[in-house]
Every structure is written in structure tokens, then in C-alpha cells.
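One chain follows as C-alpha cells, the form predicted on its own.
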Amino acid sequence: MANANDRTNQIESDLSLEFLRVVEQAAIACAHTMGQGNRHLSDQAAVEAMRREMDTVPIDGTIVIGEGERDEAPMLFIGERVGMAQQPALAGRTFDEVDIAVDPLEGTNLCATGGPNAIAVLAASEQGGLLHAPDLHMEKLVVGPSSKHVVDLDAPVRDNLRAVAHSLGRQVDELAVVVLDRPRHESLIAEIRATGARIRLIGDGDLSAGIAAAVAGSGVHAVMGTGGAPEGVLTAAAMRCLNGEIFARLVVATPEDEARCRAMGITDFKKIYKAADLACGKHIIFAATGVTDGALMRGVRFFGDGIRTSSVIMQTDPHRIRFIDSIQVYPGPSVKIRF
């Protein structure tokens, strides 16, 4: 992502903390709307906060996955330029050119209802490092490092789950598989249940589930089913950092779908993508902050003297994963920090 090779690691480190600030502010903004039952309000709060904070990051950024490929949302739409390079007062200065995928609030319904695992998330890479995915459905299979060489997107469900169980030294009935609770998954759910594996049905948030599948001890061993393609690219960025794997294929069902794929340079509609295809960049940064409590991160907590957030920052170069607990303290002479 950096322009000078001898400064790459330092710049990566600096940008990771800048992007941490972006997802923290998005999470805090929408957390104020948690449980109010207004998913549009929650999403709008996250988008506006992320957009505002993004423009303070020292980058020349382009949104490649955002809020509006289909409806051209007014904030963080695909193709929008962001970062300090867009400020007229800084014209002439050179900034790192960065492609960015965002989901200001992954799990809008979860935030609106107070459900678990809503997060604010983004991924960044050097130019060309993230697939420009259309807003279509995508078949997905997500597994952790131990299972990534033994499964196949086109293999029968029973074969994949037996392979996952064997790779983890478990019995199939000890596995937990996450599936989005959708009518389109009725057959998939029946196949999983027939193997004896356990299922966690979720209303939203397959990105959070994908991350959990690649983290040992999370209690999630695989994610199966069809979800959003933009979330698939974000999941792929996380897998690049966590050494897990996503197997994915776009669901191209109509001539309109085909046209939208071609407009983004995609011509092989049957291609099975892996993490290195969806997020091919050398310098990947993945940042997420919990909005509501989840398996890996706690949600935003407000207390009288400040705000506490729980985040994860992951990078491929240098390769590291940091779980960060932050307390933003309000000014005052009698501030009390709570743990």
C-alpha cells in the first residue's frame, strides 16, 4: 500500500490504527440507536460517521465495495473517493492509494433489535487488491485453517462436514455450523441435520460468523449457505489474515445479474473464488468494532464518563492480529474509568 518500500511496515501500522478509529466511530454512532427498531436510522448513523471519519485518514482512497452499487446511496457509494487527498487544501500532496471495502453496520436488523454480533467493519488494500463484487448473492463455505484443504464448495454437505470433523479431531455431531435463517436454506439445513451436526441459525451477520469460524475456540466450525457477495469479499480479507478460507461463487440468475457482473469485469460466472481471489492484495488491513455483544467482541458500552469499545485489527504485512479494548474518556476533573 505504501509508495516507498522501506516505509511499508510503518505506514501499514499507522493506517491500521487510523482505520481502527474509523470503525470505532461508526460503531459508537449506530450503538446510540440500538434497540430502537429503526434499521434505516441505525444504518444511516453508521454510514455518516464512517464517511466523516474516513475523510480524516491520510490516504487517497476509493470505495470498491460500499453502500450503493445498486441504489447509489448518498454516502460511501462504490467509486466514491475518500481520505485526506480529497481535501482541496491538500492538493499536490501525495497519499497512499487505497481500495476500501466497507460495511458501516453489518447486521442492521441486529442493531435495531439489540441482537448479538452487529459490527462496523472495513477492509483495505493497495489498488486492485479487493474484488469489485456486484451486490448479488454468493454461495459460501467458510472454514478455519485446519479444514481449508479438505473441503470443496461442490462436495456433498455430509462429505464436507465429515472432512471438517476429521481435520479437527472431532465427531460430526460435535460440530457447530452457522447458517443464515432464510427459506432458501431449507434443503441445506435438512442436509446438515441429517449428518448429526449442530446448527446455529442466525438472522443476519454471516460476516461475523465467518470470522468466528477461523478463530479456534469460538465454537463455530463452518459457515454454509448463500449470503451477500460484498460481505464475501470482506470475509475473504479476514481469512487472508486469519489463515482460514472461504470458497465462494456468485449467484448469477438473470440477464441483469450478468450485465452487472460484466460491468465490474467479471465474465466467468461459474468461477469458485477463494480468499486469495477475492482479496488478492499483498497489504490487507481488516478492522471491525463490535456494536452489540458477540462471540469475539463486546458491543459498545456507554458509562457516565466515557465510551468503551471492543475491536479487532488484522493485517497481512506485517502479519498480526490485535484485539483492542478502547476507552474514550469524556473531559472532566472527576473521571472514573470502569472495567
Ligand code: VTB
The other form holds:
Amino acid sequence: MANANDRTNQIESDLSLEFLRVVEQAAIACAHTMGQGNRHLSDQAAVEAMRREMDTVPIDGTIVIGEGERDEAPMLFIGERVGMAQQPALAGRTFDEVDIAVDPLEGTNLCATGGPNAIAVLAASEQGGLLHAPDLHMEKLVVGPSSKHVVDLDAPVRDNLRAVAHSLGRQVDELAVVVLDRPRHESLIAEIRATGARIRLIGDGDLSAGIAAAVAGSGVHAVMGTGGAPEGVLTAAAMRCLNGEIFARLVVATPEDEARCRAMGITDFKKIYKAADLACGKHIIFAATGVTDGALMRGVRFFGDGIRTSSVIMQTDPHRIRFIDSIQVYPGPSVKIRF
Ligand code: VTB
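Form predicted together with the ligand, following the form predicted on its own:
Below is the whole assembly, all chains and molecules, this chain first.
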């Protein structure tokens, strides 16, 4: 007979596939808007599709990182309850309580312009397993498994890059560091350039870049600089699965920022968080589908006979990473599928 642990694993492994279709549907919906130049339209398409699909997942879910607080966002707002437990017809049935962090379209501008690395993404854990982070900026340093014990958020850039290069058995000028292209990173970029390391400046999407940094062979060795805190929590969930690391500190600049932190239970504004702090859950699931082509996942392809998506599903328990290539086939007798 299955013991309690087996049962949890069973539930989780089933759920990871349920979450796969949630991110697939979000990606497909917004991919239809690729290049239309309307980031709000792209985002809305992803949010609506994700919300709809989420309610068919057998969970009692709560959004802990979402599209903003209730009055700002009509759907997938922080605190919103999602999942099959919300269906009146199923009242009385019990479902696992799951906390969920979503970014239905990470890289709205990337999708709107057809740029690379837009993804639909979510992370889930047992209750309390994901930090309720306010939508502030966050300083971040993301590295893969080989480099996670040799870097420090407060160390000079030069020291960190030397350490990363050494841990990867290469020269500093053989590294590729991803940095968001923002005026606030002017001095960071100058410091990285001074070391000779190569830089890939990106318009958006430090989450995709963070995932890539933790996967050998992706061509990304570190992500540096300040991005969004919600993306930081999602990155942390991915790091828990990939054995990489994120070092992160909230940017709390004003009394209003402080108040927003306090409202979420955060009182230590200087704390350097690691993946296990931002995503402390025992059971973490991370699911992402490519919207546009990226380092790890291809974008959504519409090919006449169906729709092809490329996704990654990762979980901590059982510890498993799956790269998934799905084809949704249109009805018809002469449909052709290619390998
Ligand atoms: C980054 C980036 C995101 O927000 O986190 C960024 O990775 C941070 O905010 O794709 P700023 O735009 O203020 O720099 C995004 O661009 C959008 O969520």
C-alpha cells in the first residue's frame, strides 16, 4: 500500500502535468499576439488563458505572486483563490492547498515585438513555500551549480566573475553575463566590461536568463543586476529544482516601499535571500512554456495542422526535470505530425 510520502509524490507528479497545460495554454494565447506591438493585449491574453485553465486543476490554490493586488488586477491577483476547489459543483470535496506564483507572460515587450525569451511561467508549492514578495525591485546574482559556493552579492563584480570563471574551468573573457539593459546598470556594465567578460544585454526577461544560467550548455554563466522581485521568487523556485542559486536583496528606497514590505510580513529590508529563502517549500513545482524562441525552449509554433509548444517542468520531490515538446492537434482526417 502507498505510504504517505508515496501519496504526496503521486499527487505532486500528477499536479506537475496539470500545471504544464496551464502554462502551455497561456503561452499559446499570447503567442497569437506576437509582434502586434501591444504588450497589454499580449499580457491580457496570457492572463485570461492561464486563469481559465487554472480552474480545471484539482487544487485549492491561492495566488501569492500574481498580477498585483486585487484592486489593480481583475485576475490572478494576489490572494485570489484558484483551482477546482472554487467550482460550486465540487463544494464539499477536499483538494490540496497549494500556493502559486505566476507570471503569465514574462517579457510582455518581448512578445509584443517578437523578441526572444518570452515565457509563460508559474511556480507552486505547499502552503507557505513561496515568499510573498512585494512588486519592488530586487538586486540579483544568479549562477549555476558549479559557481554557487564561490560568489557573494556584495563582493566586487571582478571577484565574482573570476570565481565563476574558475569554477567553470574557463577564463573570465569566456563568460557570458546577462544584464537587463537599464540606465541603472550603467556602472555595473562598466565593471563587467572592465573584467573582459562578455555581456548579453536584454530588454526584459531576467527570469529566463536566470534559468539558463543554471543549465550547463545554455551559453549563460551568470545574471547580474536589479530586476523585479516577483521574478526573483520565480527564479528561486527554478533554482531549487536546478540546483543553481540566486542571491537577492529587495530594493527598499522609500517609506512607501517599507510599508509594502511590512504589509507582506517582511521587516528585514537588508536581508540577502537565497533560493531556499525565497522558495522554501519542500514540494516545489516550476513550469514554463516558451512563447518566443529562447535558449532552453522554442516559441509557440502554429503549423496549420496544430500547435507545437516547448516547455520545462521541474520539481523538487521527486527531483525531476522534464523538457516537454507538445503538439495540440487540430481535428481533421489528414493531419500530419512531424518528429
Ligand atoms: C525585470 C524583467 C522583467 O521587469 O524583472 C524587470 O526581467 C524589472 O523591472 O521581464 P523594470 O522594467 O522596472 O526594470 C520586467 O521587464 C517585466 O516584468
